[in-house]
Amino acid sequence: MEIGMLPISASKRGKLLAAGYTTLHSIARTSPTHLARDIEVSESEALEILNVATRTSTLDRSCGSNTNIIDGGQTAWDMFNEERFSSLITTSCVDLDNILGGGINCKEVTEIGGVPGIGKTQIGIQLAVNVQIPLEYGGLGGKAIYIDTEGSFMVERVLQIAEACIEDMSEYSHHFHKDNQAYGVKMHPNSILENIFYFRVCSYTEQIALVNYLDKFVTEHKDVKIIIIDSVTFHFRQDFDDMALRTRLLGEMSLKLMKLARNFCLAVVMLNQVTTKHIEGSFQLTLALGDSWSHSCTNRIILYWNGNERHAYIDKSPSLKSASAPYSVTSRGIRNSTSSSKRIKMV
């Protein structure tokens, strides 16, 4: 059970999130003691709290919780089975989906940073409308959650992408059928906009409580296929002196986050900021939140410029080899870049 399920005055809910208890495992850990003094508390209310969750535990345990880990087992060759026939969201660029090994895996959780302006929103926003496409198209007929952290959601944006999606798919049934009226795309740019989730969060604990709260949400809403967080890095750089509270934060979400993507077979892509990092007497830009961020995800895709056109570099990835793709943002939302459709059309 989560913090936020647990019977108790809301206030001191917002207590615990705010310090970093997200789970009854990890109330657990801690003493009456320490509880106190990090939610500000008496230690007879932190002595209180841990007893409502040690009953809280101990009733989830005996409701059979046991069960689901022997009913969990699994052999290798299903696992490997279940890889060769995963799911993927097109980016909509041709040359991005081949070093994905497709486009972005279900079941998986990859990141994507980059310096401002290189495109990351706009990867959002597309993946948002992609995994939409019905499954005649290719797609997976799904719908999306979209979690804004900075404010930087643009429905129009949406709505134009949309409306290019649609266009597109119309194109490829034109093009594979003669009797276009049969064929014809059945999707409004208006449907597209109704099946985008948005949640606009303004502070970390936010954040956090929204997290905790999407297994329920997406349980009852199984068709959601994708969860895109812009930024994941926003709020946990702004005013965090306590470092290690902020590690076992972002290690608890990782791990949520994680759990999601497997058990609702579902993307999670979360967009990260760059900063600055000291390496070999020089100063590099890295992707944000530090190295031990780096293991919170399946595949890390790092964006980047080279020369005038944009780039997406594989840097981490179980299964897939490092490469890199070019890409460009356009009106119609991410594409092949202009250098990639002129080897195109010459070959």
The other form holds:
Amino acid sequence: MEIGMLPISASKRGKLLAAGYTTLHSIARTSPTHLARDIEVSESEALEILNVATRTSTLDRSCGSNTNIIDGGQTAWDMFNEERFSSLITTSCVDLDNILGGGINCKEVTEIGGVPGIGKTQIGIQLAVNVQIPLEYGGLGGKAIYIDTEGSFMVERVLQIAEACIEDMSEYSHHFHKDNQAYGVKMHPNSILENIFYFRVCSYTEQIALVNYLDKFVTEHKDVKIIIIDSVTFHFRQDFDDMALRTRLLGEMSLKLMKLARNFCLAVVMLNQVTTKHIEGSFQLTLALGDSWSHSCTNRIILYWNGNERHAYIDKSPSLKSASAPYSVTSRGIRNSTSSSKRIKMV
Amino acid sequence: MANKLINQMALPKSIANIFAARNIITAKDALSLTEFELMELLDVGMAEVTSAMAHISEVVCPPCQTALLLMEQRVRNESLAGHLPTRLKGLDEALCGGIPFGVLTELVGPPGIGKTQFCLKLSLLASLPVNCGGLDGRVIYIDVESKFSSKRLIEIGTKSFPEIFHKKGMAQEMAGRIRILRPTSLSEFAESLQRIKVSLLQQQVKLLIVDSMAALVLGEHDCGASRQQALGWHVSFIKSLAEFSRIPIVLTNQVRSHIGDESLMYSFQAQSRPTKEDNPVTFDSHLVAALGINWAHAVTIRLVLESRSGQRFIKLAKSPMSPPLAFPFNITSSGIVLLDDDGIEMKGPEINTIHCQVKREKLDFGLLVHFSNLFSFTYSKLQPIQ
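Having seen the form predicted on its own, the form predicted together with its partner chain:
What follows is the whole complex; the chain from before opens it.
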């Protein structure tokens, strides 16, 4: 029944059915006063129902028209044009940027997972700094939101990475604009720190509340271009007896984050932990939070040790090839791997 | 925060009443349901649910700070911007000042390597007055295995800070600031933490040491999933304690032998796994830290103490702000002493491995350590003075 599609409360739905309104078309034909009388609600509520009904039915009605344009959708060609100019956030490691198609994509949700100590927080902090690289240096000039659930955000490290980033930028400008003194980098590490909005979350309730609140926050701070959640797993891993509830809550949270990414054109990066899983007779490492969660993100990158080198592997992406690239964590942040055989392995 | 009452959140009266009628009293109750479920339960439209949840979320949401604000606060309010110097120059430099406040620092290593010695020195350092580089505060030492030796503590104090300890009454004052608790189970431990939470928040206690966390958890009779859950709860609690009170918390961990020949891999790595080389089983390989991978994620700094060919090393296995360095050290009458302040940089996952090759040796203060094989060991120490 079409009435079932309306986002109204169950009792109102019941009253509509009892009064004989089974299709949207039948509601759309009546006036608010008639409707109010028939189903015994106030006029304002009847008006509300009518508005909802007409909104839903315009989607249906236009399907049959000649112009073939459905409200609220986008053609693939428009999306392609948009994506060509979409913004990318560099990770400061050339190999990693290459397998990512240039960097972390805005408008998408990327999940990065790995064992403790592999560099997840390091990549998170590096991205929070790199998003602030000004436009004239090829960056986005945006701000960052860092949601810390584990307390691993160390301000000293952010300062180190920020200072190194500014040094790199001034070296770049020195090389390319030797004649023009005015290109000196005017940024100060403190201003980089000031543009990172930090939230410390202590329970899953706060985490969900924060994700709900981000809609309003980002509307007020339109220059936020990346949201990093470090880590999305920690609070959901303990004291959850009802796994089905956990899956539902995680699903809703990831939908909200995807909506945020799309609507405000920003990147959402979620850091995840690992767990062991029994597959095909042996224990293997896999990212935490279960199988349903692995569907929730657009891109999935796994960080792992390959011999003595750190590597990143694209585990899941609709547009990127499965590949792995080496990177290293230095005192200046994430950088290219120092080994001589830096080849990107296509899997 | 999560337990805030909905009727105190200034929601419009009608919706607040509906929430109460359906027994959704705290914010946690509301946020533990998806919006669709709420719509069904409360019998209101989606738009109303969304706006009510947006309001509740805004109230419950943690406050926003900037990284700059955090740094300025720490520089202003805390000694050395939030670090407890260990007096080991190389280690302090690598850790940007010392053991950081507000996070968990773990010491893991085989028995007899020096974890308790390190903890004794740290508790002394925290009790020293500020002009001597200490925190001038109380220390709570949770001693699960009865390893605390007050005689050894005084000895370390007199040898390391002779000018302070030879003053009359100073030894008593310093030692008097260290309180030792001996819980015998996890629940007792949680209870003691609740009790001292108040004094922690009142800024009197400046350091909390748990020696050892592994003994506390592994001593519980039930095992498997419930033990993991219990550990998970306690870890969250200790972490939140560390953050609210902004003190350093140091925990020690044991090692266990790793059953299985190879480290775990991801499914995509299985294809490129090299053929299994013959790895001769040696007496010193395959030790891993106890308490599991959740615990490894939960601690912020992990210091691995190990011994290779008779030389002891302290390694920065996990630290967000330091390179992977290993410092050789010895234990003397004044505690732990680094032999090299520059440290050796370790490549790759080598920084996480724990070795235990100890030659039979007699150390300065009479500790006799010998290992017969990987799975059983005996050692004797000076008995703690009761």
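If you superpose the two forms and keep the largest set of C-alpha atoms that fall within 1.5 Å, you have the rigid core. Positions refer to the first chain, counted from 1. Note that this is a predicted model, so its numbers are computed, not measured.
Undergrad: Indicate whether Y327 shows a C-alpha shift of 2 Å or more between the two forms, with the rigid core used for the fit.
TA: Not so; Y327 is displaced by less than 2 Å.
Undergrad: Can we say the CA of D315 moves by at least 2 Å between the two forms when the core is superposed?
TA: After core superposition, the displacement of the D315 C-alpha between the two forms stays below 2 Å, so no.
Undergrad: Does N306 move its CA by 2 angstroms or more between the two forms when the core is aligned?
TA: After core superposition, the displacement of the N306 C-alpha between the two forms stays below 2 Å, so no.
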